[in-house]
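Taking the form predicted on its own, here's one chain by itself in structure tokens.
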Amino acid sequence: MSSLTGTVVGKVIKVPHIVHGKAVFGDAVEHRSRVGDLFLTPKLDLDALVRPRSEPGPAFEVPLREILDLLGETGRRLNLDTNPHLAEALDLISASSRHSRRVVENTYRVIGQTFEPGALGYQVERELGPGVIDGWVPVYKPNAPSCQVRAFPPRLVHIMAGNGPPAASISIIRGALTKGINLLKLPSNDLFTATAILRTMADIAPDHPTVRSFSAAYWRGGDEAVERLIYRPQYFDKLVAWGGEATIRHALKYVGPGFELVQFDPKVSMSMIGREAFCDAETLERVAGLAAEDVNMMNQEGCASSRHQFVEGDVKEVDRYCAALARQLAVDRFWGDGKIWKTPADIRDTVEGLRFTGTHAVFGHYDGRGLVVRSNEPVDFHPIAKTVNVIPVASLRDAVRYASVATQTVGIYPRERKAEVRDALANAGVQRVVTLGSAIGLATTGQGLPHDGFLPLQRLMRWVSDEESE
């Protein structure tokens, strides 16, 4: 195999890291994956990495237009048929990863979608506000001497998530949007789909102010010798986390003066489906569809899967849509895995034992094709690997209370029910509404729009105010 992104050899993979836009390859570290291959990557260089701050940034000056004209010809090579480094980045990801190489594909040939210049100038419009990314801008107080704002361009570390390669594009597109200079940390569980990114961009425009403006690199998560030198304000502004509450907990040890965090933090979501899914066979059948597609992204592993499913009926009819679920949840779906995911072992015994309850109905099986256990209260274990817990509620509003801060998305059927919960589903601390069968989409749907209660780009960029300017 050649090296465009990466070498496997045997299951030795070589990862290279981006600096300042280059590929940098090597071997000099090894480092063991989450499901236990070895890999290789180049020495870890930390003053390359950073840039201090006596150096204004490559893209601070550049352009809002220009950097949408980088991302939409980005989006249009990132064609998985005719990209050598996307193509590599399918082979070493398949080779490594406990998804299939069907699910990381299917991913792989919309990604190209989130890069759309349209849809990111509206999200700029929509979150910044017009033409303060791009310079300053007059603010008229009543009363008060005149001032001018500017959305300045940040220096970031970032995190990354790997449950799904949609986070690295999210991830790069928003540092491309904030002009800012952008460290991405590559998660262990995807350490190509970054880096092919980055080489697309390199080889449409190798001297861009954006692509100078990205590194990537891997060092193992909670590395206080690597962490300890990088997360300090005198080469960047804030750490963008996403991960688990290990995650978070261990990123707040750096936050101090100058140094913020901007957290996306571990979540799960639900759905609420009202008693109109038992009108007719067909439509309990259809609506069954719709929640399985709401469960399925990447085995589950999304914050945005349903796990908990709160459905409006007596016990014979929430068994009957149990039922339809379980045959739904089979079928074959983009998102769905042809490395099937065997329930879990502490799950299993877990529900062989809830059989004999009383309270507790199953259906489907422990083959990783589809599991629901129907319960009168939420089971105490975090459903995994297309298994589903479904809970009868007399009315939509009574499953209000098991929503909380911790919850994302809600989908809710019928469509015009939403308004009827939304109110005290926000009260509650979630952060997403959705109709059923739409919690799981193209990251174009969601640009623009809040994300874990807030507007990204608004909170990644530093805000300066020049006061009496005139």
Second form
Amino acid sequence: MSSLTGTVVGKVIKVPHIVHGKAVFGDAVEHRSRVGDLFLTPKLDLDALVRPRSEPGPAFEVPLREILDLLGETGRRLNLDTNPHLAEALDLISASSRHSRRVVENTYRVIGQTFEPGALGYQVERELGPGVIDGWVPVYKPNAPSCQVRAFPPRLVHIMAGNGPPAASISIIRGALTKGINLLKLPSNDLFTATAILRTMADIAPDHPTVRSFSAAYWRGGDEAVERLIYRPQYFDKLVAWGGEATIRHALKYVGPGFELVQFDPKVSMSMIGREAFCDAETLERVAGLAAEDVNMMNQEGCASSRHQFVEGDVKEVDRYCAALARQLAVDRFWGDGKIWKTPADIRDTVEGLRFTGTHAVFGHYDGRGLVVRSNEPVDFHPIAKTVNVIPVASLRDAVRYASVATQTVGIYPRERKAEVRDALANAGVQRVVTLGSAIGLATTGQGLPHDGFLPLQRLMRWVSDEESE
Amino acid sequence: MQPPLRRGPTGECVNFIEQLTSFVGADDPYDYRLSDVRELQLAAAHQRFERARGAMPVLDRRASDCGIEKITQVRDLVPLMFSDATYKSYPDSFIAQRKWNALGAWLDALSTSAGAAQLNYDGVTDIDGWIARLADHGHTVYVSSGTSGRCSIFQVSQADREMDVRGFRSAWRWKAGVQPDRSRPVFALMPRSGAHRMMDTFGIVVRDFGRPDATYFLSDTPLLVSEVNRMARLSKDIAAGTATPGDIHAAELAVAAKQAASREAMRRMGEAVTRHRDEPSFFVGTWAPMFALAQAAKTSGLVGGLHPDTLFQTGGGLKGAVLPNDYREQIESILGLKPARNLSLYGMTELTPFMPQCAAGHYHLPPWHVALVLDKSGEQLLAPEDGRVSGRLAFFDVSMDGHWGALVSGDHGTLQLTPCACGRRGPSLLHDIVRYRDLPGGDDKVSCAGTIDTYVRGVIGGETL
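Next, give the form predicted together with the partner chain, keeping in mind that what was shown is the form predicted on its own.
Entire complex below, previous chain first.
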């Protein structure tokens, strides 16, 4: 595992840009990330990155079938053992990542699965309806002349998230399925995955219209000198932004008529555990394991990572659960490390203060194996670095009031009790209810389901009508 | 000055702490060779550690956890450092639900004196009442706030308050050879009273210098912690969705009324400044209100500056306030502030010593204040190169008696161990101190994970103590 301050790579890292599908190498511009890592990129050629509206995008008229074929082949080629781009990305990312190489490698091992063409075809049909992406489809409106509708390809700028390769693959897949023009703004915390995928696609078919529909470049997020020039409706229809409050606040300056923001908001997630967990010791340990699975996804750095857990039981029972959870947090999992970096000092110092109030209990360690704080009300700090706040409740329904518009995923045990609270949770603002232990789902199996409260493909398309078309 | 290192004969109990703090009475407490006092500092640090550990469960736990039994080198202090999170770790719900004894138990664990948990808090309805009840029973509690709206709460002893005032008097003697004699018009950019160090010990400095008929405060109503707290709670209620539009509007009106009142107070103080322009006066406050006061004085007709013997006591960062780049030049040109008559201070509210700025622009450490420079995470002690070291500043205030005085700051700075250009041989901090959170960059490290704070659009910005 790399050190807290990041690892110095022997050489200065060069980050290529992708311009209309072609990799462009260069070292004209020096960037330094906040932690002091130095990297070089080619000079940003904004004229080359922007395609004028006077000409349609290269993939606008390509049948969906051909795009799915390309994506399917891409998925097959995203094999870590044989793909040099992916292997290089893994090396570079794990050199500066706080996650263990094992966990980062696991995320790369499954990345190809997200390109499965059957699932993607389902996603398009489910979100947009049949045929409408390949051409004009008649719609029949009662007592009105017939009309036709087309889901027309958009021009998109993606402000990507960098906390895990799925963020890159999801952006590229969605961009490809829309047939639109895509400019990816690379995040400083993952400069490599998106370009590795795009270069893999270019290796398969360098002149494929979908390949030529993608560009990717790095500039400092919020850099006005870049953003005020290109965030214009004459060049792009929509800005697709993931997380990052500062990023979104910057982007809002440019949103206006003809230039729309599609936000995947920064989110928090939680768990609700019914009294069924206490039926015997073995079940309790197993449930704590499922809960730890949801906490520890990418070492609690994802939006779906559980941070607060509401447990139905009295304090004595709940403390038994907390002890089990602390044990389970220390276990290595597919998506998370048994031991990570130390608990941040401000959380440690806060928890040490709480320890003496007589109303809090503390389980686990500050050494990165996992920390559990039991309290009567949610704690005032934001739990990170494998820190879980467990709150006893008399009934799962009592936990609903702690869900809000910021809550993305709620993992519930047992599965049967989801129906009891899901409407109340949705009413509070929650977007996703899952069975405890399955919070990761969105990144791997979510295609065709809502994301952050909407159907993303539907939102990305430009819906155009031809009225009285017959 | 050559500080002597007095050691008692073997077996004799020597008060190393007192030996060290007695330098406050020296002609120049900042002119010493670190190598001459290091041994005494470590002996005093260990003495302080033993005393505090026996009285503070939180420190005792920390020491056991990290296996530190004795302070023999500066490095031993690093794992014992608290952060400001320590003194902000109380649960908000204790205040909202009036669990005063529980809050007292928390305070006891973070203080060297006990008894707050057992007090009778009958009739106490808010945090100000809690603090007043504690004061009635000999516990001095200070509250301070960052810009987050969450207050630090900590206890100081009578000895700390006395040391604080001695420190100020010593600094003024050092800076300008001035002895306070209650003769000057004073402009204090703070409320007259409140449970804050500024109103307590700074207030003593104000009275020291101030002519009673010409001492001006920004406000005569006490600064109430519950007011700050109410704002923090509203933020929480907005996040939880339980605040109504009417609640938010009422808060907006209250904030606007408060701002209007402070503008009016500033206007009146600006007029007073102009009235007293020909007398040697005394100003105390942080930069942002000082700038506002300079503007107000200018508006009221001040031209040509103030009496040349006017004194200024300034300090504090901007705490997120947005001022023009040349704010200091503007203050200097309007009020005629001169570096030689400006006691510019750097320090942490939770610790007693303030470090005064010398003519060369460095902040000087007194012998009883040990500065450490750590890595960004605050875990590793960094070694100096060519007599300088930059990183996260941390301090151990050997004089601190009421609570544990080893604290990591939120600031990035540079410690110089070689003699300063001003001629003093003691350690000093360069003037380029900056909060880590104000350092640029980091915007494009995008992640899908967020916090509820993102969802609360502030109506309440800038409400700080």
